[in-house]
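Just the one chain here, laid out as structure tokens, in the form predicted on its own.
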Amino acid sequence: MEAFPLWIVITHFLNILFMTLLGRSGIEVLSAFPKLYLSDHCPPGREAVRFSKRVFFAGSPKLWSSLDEEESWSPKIALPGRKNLGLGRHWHFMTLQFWILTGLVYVALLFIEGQWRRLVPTDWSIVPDALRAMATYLSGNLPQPQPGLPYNAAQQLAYFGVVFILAPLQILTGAAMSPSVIARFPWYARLFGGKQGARTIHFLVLCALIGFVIVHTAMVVIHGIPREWAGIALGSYHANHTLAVVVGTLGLLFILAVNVVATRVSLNHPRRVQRALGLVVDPFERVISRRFASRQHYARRDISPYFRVNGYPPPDAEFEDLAASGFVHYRLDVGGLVEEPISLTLAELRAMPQTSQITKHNCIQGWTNIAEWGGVPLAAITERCRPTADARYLVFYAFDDKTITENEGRYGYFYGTIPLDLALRPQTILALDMNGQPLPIEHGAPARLRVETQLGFKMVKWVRAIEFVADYHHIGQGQGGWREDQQYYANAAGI
């Protein structure tokens, strides 16, 4: 069996390419909270990992923000680098899902056509097989090739253990962190000890492949490059070792090209590659958005000690007027395309139907709290006011100037849009209160939204207006939000 079929040659080539491109974006997510922890409640300065020199704790007397935890790292090792976690999340996900598929039919072809034996140990001498292997290269022998298999025990089980459990581990795990599946089905995440746990686990597979790679790499040397490149590029030990060495080298070639091409276009051009790389992530992200309905009910004894703050609150003097009095003079105004528009104070907010829910919120950046919230189904909003037939979307405007807030060279008011069905809802809220208490100024008073099979950075804090509206693309940068806008987010946000 030392052929190689000519789609194991293929999908070995797609799967470097691919996992560079998840590793690398994958490494540009981390950056934007470049810690680990154990514990869904994210205790500020106690992370089991941390990949920065700032430290944040809970008590500091002077405010400080999730986003201040951001690091901007080299493209030389993150895609695209230098604090663009909206464009690394579209690659990541746009790449995953070709990775995903690759996957799928090199594994079924495994199957369909034998080839599953080079792989899947069927009978448990292997391991020791194995050690034995290990213990032929410390020796500094090279161990004898299984029966019939083009390698020896060792290397079986590790590319078992890298197609059958590593691979799989961290779809799995991927799937633990949307906010989507968290919130449809709290008890999956669980699985791994919350999100979390899942966070840390697809790290350290991450860790366990690149030590993979680095391994594989170095067999390859001892072995002989020309006679394994052979195997692996052409198909044959016994092919032209001369045009085998050329034909990889092209192939690693591609590969780098590939990504220094998608690292400078990203960085040049992030725009376009947001459009572009949407056209493949947005409609997945749409399906699981809308899909999947919260289910969260979590305990009082849950409650997180300690609730990022996300963003600084508002410092124009509208605002603060507004906050010193109270807000006894706020004004909600909800119109656009409803045939009622209304425009309520706090106290007739309050005065409407109320709810409360215990939630997990997930972050964009990462980190997660656990918090109860209590205000207004937005679905009795809706129903006062009735959207017209040609209603699709939401637009929640907001007092925050990040002119101001956020001056890293971006403008303009936050504002954010969710579609009409995500809006109706049951644990879709306008929140007023934040754990039994009129919600705090940092986070979001006098009101904010509260969407929860979405990533924080949708549910609007300071929220002053609604609008109701057939399409999104006439606001703003027309992408469906602030963060869309200015950081180049998906609209959806379920994954």
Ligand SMILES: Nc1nc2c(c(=O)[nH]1)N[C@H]1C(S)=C(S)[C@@H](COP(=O)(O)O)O[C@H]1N2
The other form holds:
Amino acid sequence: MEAFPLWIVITHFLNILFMTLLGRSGIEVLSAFPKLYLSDHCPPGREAVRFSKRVFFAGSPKLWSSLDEEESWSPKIALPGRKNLGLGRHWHFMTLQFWILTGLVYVALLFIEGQWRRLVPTDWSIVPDALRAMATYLSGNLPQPQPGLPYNAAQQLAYFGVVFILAPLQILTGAAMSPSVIARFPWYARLFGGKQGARTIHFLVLCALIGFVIVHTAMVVIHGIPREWAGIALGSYHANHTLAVVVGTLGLLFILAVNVVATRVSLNHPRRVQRALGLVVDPFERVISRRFASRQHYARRDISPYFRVNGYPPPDAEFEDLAASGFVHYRLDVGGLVEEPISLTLAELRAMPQTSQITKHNCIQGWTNIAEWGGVPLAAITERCRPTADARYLVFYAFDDKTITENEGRYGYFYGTIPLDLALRPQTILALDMNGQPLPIEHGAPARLRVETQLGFKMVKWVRAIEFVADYHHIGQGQGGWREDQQYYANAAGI
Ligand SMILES: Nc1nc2c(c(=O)[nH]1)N[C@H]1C(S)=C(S)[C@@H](COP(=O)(O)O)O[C@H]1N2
Ligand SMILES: [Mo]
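What would the structure be for the form predicted in complex with this ligand, given that what you showed me was the form predicted on its own?
What follows is the whole complex; the chain from before opens it.
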């Protein structure tokens, strides 16, 4: 009997390759916030699981920033390792697209070729049969394969679980972590117990998949490598066994080589990798990030007791003087490609139409918090200064010099850009208040951006000036923001 048709041999191989990249880059993402929560308030010190020795507390006397929580994990495990969340995400979202494509082709062919019975059990007797098969293994014998199939009931049930339960669950919980998706459809995250619930399930499914791979590999060894590899690498149990061992080994070496090269190149040429993977990742990010408008309306009782800080306040004397005098001398300069450049005091900003919203903040590292934000819709500011026809982006310049506040070989003043259409969305505001009080210094006083479909790093705090531009490639290192420049984050930030 033919064990596996060619399309199964190919999709199975691609699947191994993509799962190694997805798993390793997923671990990199986890290292940026190495803790799991069941609640979207993410109370510091009260995590469900923590993969880090260091504990941070809400009431700690010394201000800490969530980037301090990041861990550096080995490139042998994480892709690429050594605190590179930006490229970890690039690898994850690049591979994801090919993995889903492979999965769709596989499942489509399974049905088109009438082979779905290979995986989908049609009778409940599969459960006792699977139990019996496991008992047979435990007694030191090999169970009989299912009639007409190359594997037994326990294997069939496990394969069904992986393809039709674990893989879809991984995609669904992945989507429930996208700030764009859950800003537009807040009910969707609730299906999984919130974003943190989805994140925890996503991790548990990773563990289940790793467990599956271990047992699956052990089974291949127990059943006998040359014969099993003849089946899955050459498609037939009667194929030449020497050839099977050669092809199988070459296949595994290829997967290892791809992983080694991906890791090395990412560590040594991060900007090139950001750009190259960006060709596949950026369009995908943009579709998900910019299509939806936020429809979040949480209640006051949903507000988080403690809201994490990410990014230390500007340390210089000029800013401290401004703050000490209650920002009376503060001016927000709005210029660039506009018909009427303006300069607004805090009082003038407060005299403009105000709005407020209770929304969930999603830091790229993985934590969430809910707060109420009040301030001026960016649409109102845009309307006043009347951008010219060639203005396409808004650049937000901040007061904090990261050379001083976040120096891990990074430098320059913080800034960020958003496209004009995002600026005009109803829940895009220049916030002046947080939870009914003027913004605390650490959360961006006197004014900070809120773009409720995006990741936290897009929401520039301590805004000094806004510039309308046609293009951002001449600013900073040209990637559209300080974290994009210095940490290789993608510019569209909806997932
Ligand atoms: N000026 C400035 N804005 C910034 C940052 C920063 O370091 N400097 N960090 C960003 C990141 S990564 C996040 S998650 C949010 C955090 O906002 P919070 O400190 O109010 O929680 O601010 C964003 N805006
Ligand atoms: Mo962040």
